[in-house]
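Below sits a lone chain in structure tokens, taken as the form predicted on its own.
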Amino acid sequence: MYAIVLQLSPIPLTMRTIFYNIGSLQTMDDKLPISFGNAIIVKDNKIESIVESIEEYESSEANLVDVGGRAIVPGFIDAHNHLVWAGDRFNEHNLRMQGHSYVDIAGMGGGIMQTVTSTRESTDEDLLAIGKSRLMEALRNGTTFLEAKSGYGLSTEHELRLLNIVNQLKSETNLPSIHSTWMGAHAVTPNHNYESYTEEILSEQLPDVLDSGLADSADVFCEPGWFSIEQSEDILRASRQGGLDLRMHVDEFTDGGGGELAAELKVMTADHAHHTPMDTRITMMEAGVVTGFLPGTPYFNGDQWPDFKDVQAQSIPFSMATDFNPNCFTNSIPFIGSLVVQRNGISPYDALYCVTRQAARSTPRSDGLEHGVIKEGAIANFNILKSRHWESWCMTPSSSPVHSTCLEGQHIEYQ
């Protein structure tokens, strides 16, 4: 289990904290995109202002943090993360190398059901510890906010259990904040087919999830061989009627029409979208749907990359996220950035936009504060990098580029 040591500066949130001697500051704010030598003033969890000089504050009771000429970028937002589950499936890559497909491996007793079994057999205490460790790892890699899905319970009892564990993790301090997503519509257990399980979801599981108040969003794995277009639409419409925001897994293995449904329903984000046709991507954009690319998935599975450059050429904005799960074992947004910058020709700025400003569109904070940007009034979430160059955020795939983090106004140093 991954563990790190955090050193928290015990500064009252009512006192100003001033981060100064900044090497380069990439704010992701159109009004002040990049500057040198500025200082960030933080108070009450928020960014109070960005100033050129700290002379007027040097005699005050403000807490001064000399960042040593290092660069600062916004805190990363992981907009697609399967956070809580147990067990591992590292053997499956070897099976894929032998020619077995995702569907083949599921039929052999692997895949999602193997993780479901391991998760159900784990205690609440174990799952809570697993989730906390993964959140600490994500934070060490600069993630200050993430979306956490259920989906490895696949019954009313076990899905509510996972949502409860995520809710407990939300109350933990000095860890990334969480947007909680119910994904009971992830797969089916052997005692169900997709028709019977969809009926159970609509009649039992979803009503109980809504009554619990534990979920912010609903997600469905809409893919040929999993939940059909019709089943996905029924679940998503019922979820929206119950007050949940909508997310989707679409077109991961083939063009199954998920993108068209995403556009029709105007969901917040349609993720994977690996095989979504370009005309559908444009329709999604026009409907306000965020395309969510998950570069780690083709990397770990040995698949071809999505058509990032073609999508950019059509001026279609997209987010990126880790897709942390048993077959995509990374909680590092900087690693995801490295994949698209160093292997797919995306600029460091555009990649950073995808995991900050664009990710904030699909994964908002429950308190309504702006995040994914360094500007006056936004939440004080930002990363102090090890380098004076802000571009370094995506240039060290084997280690974290983050020296320390301002999380919800508190300065956290890593040892």
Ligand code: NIG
Second form
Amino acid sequence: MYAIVLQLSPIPLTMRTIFYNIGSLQTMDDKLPISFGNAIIVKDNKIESIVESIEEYESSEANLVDVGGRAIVPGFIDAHNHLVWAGDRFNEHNLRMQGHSYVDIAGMGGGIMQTVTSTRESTDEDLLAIGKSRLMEALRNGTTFLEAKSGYGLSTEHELRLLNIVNQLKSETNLPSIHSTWMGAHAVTPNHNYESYTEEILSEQLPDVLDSGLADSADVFCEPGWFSIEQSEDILRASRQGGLDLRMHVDEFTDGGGGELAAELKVMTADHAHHTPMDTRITMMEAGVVTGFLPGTPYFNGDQWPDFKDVQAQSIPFSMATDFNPNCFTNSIPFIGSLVVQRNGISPYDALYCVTRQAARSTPRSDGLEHGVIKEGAIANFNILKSRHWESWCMTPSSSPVHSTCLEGQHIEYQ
Ligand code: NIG
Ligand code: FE
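Having seen the form predicted on its own, can you show the form predicted together with this ligand?
Starting with the chain above, the whole complex follows.
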């Protein structure tokens, strides 16, 4: 586990904080050119303005932060993260080296089931500490907002326990804020088949989750071998009826028709989607569904490397995220950026757009404030990078590119 010491500047939140002497400012606001402004004025938890000169503030009571000519980019949004689980699955790498696929390993009782067992055996205190340490690591790598899925409980009792833990993490201060997703439909335990578990979800688990008020979204692993199109549709429609936003895992290993269901249901985001055919991608786009690519997964699985050229050529909007889970062990958005910039020729700007503006579309804040952008009125979430060049955000995969972070108005420095 990582222990990262955070140092908070003791600034009362009613005061202005002015981040000045910016080397390059990449706001991701389409209306502003890259280097507009030398300073960001923050008031309370919001960006008040972006200015070229701080003269008028110099004699005020404002707290001045000299960023030393460093670059600033928006805080990253991790729009797909399986945050809370215990144990690990590094033993499975050997099976992969012997030629076994993710599907084979799951069939042998490994995969998600191995993690469900270790998670159920852990105490609430352990899971809370694990979640907190992972959030700190995500923040250290520039993530200021994160979607966190349950899905390693797989019974009403254990799924609610995980949602409760995420809820406790939500109230921690000085950590990324969280969008909480219930993913009871992630796999089945040996006492069930998919049909009987779907019935249990619909009659018992989902009603209890809705009663708890702990989930913002519902997600289903819709893939041949896991939840069928019909089962996914039943769970998602009932979840929407109960007021939840919808997300899906689709077409991760093969085109299983999940993308089409995503478009039909107009879900917020259809993730993985590496095997979704082009006509379905276009239908998804027309239905307003965000495609959420997760290149960390084929990287760790050793699966065929995705190609984003056709998707870019069709101007299909997509986000990217970590998919942090025992089989994709990274909480670093800059690492994901590095993968696609170095291996796919995606530009640092386009990759940054995926983890800020596009991620904000699929993963909005519950207070309605804009995020993933540096502009007047948006939440004051941004990263001060170690370099003066904003492109560095995705160029240092073995260490965090982030020097310090403004998190909801608080300047957080790392030791
Ligand atoms: O998004 N594919 C389904 N769920 C996760 C993996 C979960 C696991 O292997 O533990 C994913 O990759
Ligand atoms: Fe996932």
